[in-house]
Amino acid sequence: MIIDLLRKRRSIRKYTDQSLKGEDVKILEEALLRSPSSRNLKPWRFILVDDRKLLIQLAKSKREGAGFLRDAALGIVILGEEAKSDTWIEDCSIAAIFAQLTAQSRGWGSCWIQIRNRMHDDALTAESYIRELLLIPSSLRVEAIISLGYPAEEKPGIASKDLPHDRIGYNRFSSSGKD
């Protein structure tokens, strides 16, 4: 059930070096295109990353934040084609959460790596930099990237009594979570 996939599921900086299986792929390349898109336009695109070399110059993409990159198996780069939907940025991160709980299911860990208003360094953004690193088209943004990968990390789950309940209203707007 998907609620056993959201209580176990943690954000993984940590990966072995074992490559994924190239089926348990192929389920991730189908999670992906069945991610929902506001009236079903699919602005979104992915490019899987599992070339070393080119995962360590994504890992320098910004300044913090994604230098475990290196370390994983498989990259995900989610792009959007802004023209295309004003929801562009809603339908990227659906995918990438559709990426994440695929992930979970296969035993992989996963964490997101927020690229859209990001730095590289100071003059050059990180979309530019991967753009021109994955000779991306101006006509796509880069809305982040997924690492994928066997964790060699163990985070346990967050128990519902340590989950914010107070930030759900019922019926209207309350401070406390309570009418």
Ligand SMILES: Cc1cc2nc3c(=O)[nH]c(=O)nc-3n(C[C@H](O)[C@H](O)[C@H](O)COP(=O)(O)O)c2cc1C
The other form holds:
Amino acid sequence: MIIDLLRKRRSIRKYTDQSLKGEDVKILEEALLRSPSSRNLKPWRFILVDDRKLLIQLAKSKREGAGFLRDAALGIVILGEEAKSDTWIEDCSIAAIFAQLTAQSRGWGSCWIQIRNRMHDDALTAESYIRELLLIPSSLRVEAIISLGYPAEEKPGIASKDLPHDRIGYNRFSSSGKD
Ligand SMILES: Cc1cc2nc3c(=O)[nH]c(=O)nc-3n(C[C@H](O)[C@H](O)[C@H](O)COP(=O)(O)O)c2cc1C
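Same protein, different condition: the form predicted on its own was shown, now please give the form predicted in complex with the named molecule.
The complete assembly is shown below, putting the previous chain first.
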């Protein structure tokens, strides 16, 4: 049941040094390619990175929030063709979350690493840094990287009582949401 997966889902940022098997990576490929897209345009492209040297360089894509990629078994770089579809961000995000949930269903941990709208340093965007590193054409945007691997940390799912239930209203907007 998908709700059971969702109840246990957490971002995992620590990984063992065990690599993913070829057949496991094929399952991830399938999950990515089965994701829906607006008008079925499939504006995404994916780069699966398992080369340790590249993972270490990708972990430096931005100053914070990407360092753990150096220890991941795999990084999935999510690319979108902006000129092909005005919903490239939505389409890429769905593919990314399909990969994350598939990973979880197989016992792997994963975490989203935001790249779009993030800086590598004061002068260079994280997108440009990655584009140069992985030889990505300028027509493709870099939305995110999904880091994956066997988990080396345990995190409990969020208890139902701790969910922000006040974010949901029925029939009319409810302003009871607290921030
Ligand atoms: C769009 C998006 C961008 C995120 N970017 C990062 C990131 O760059 N680095 C990181 O460590 N976590 C990132 N996360 C993970 C969130 O920090 C995490 O989902 C949130 O804190 C809730 O924790 P949980 O996933 O364990 O429930 C991102 C998540 C989303 C959905």
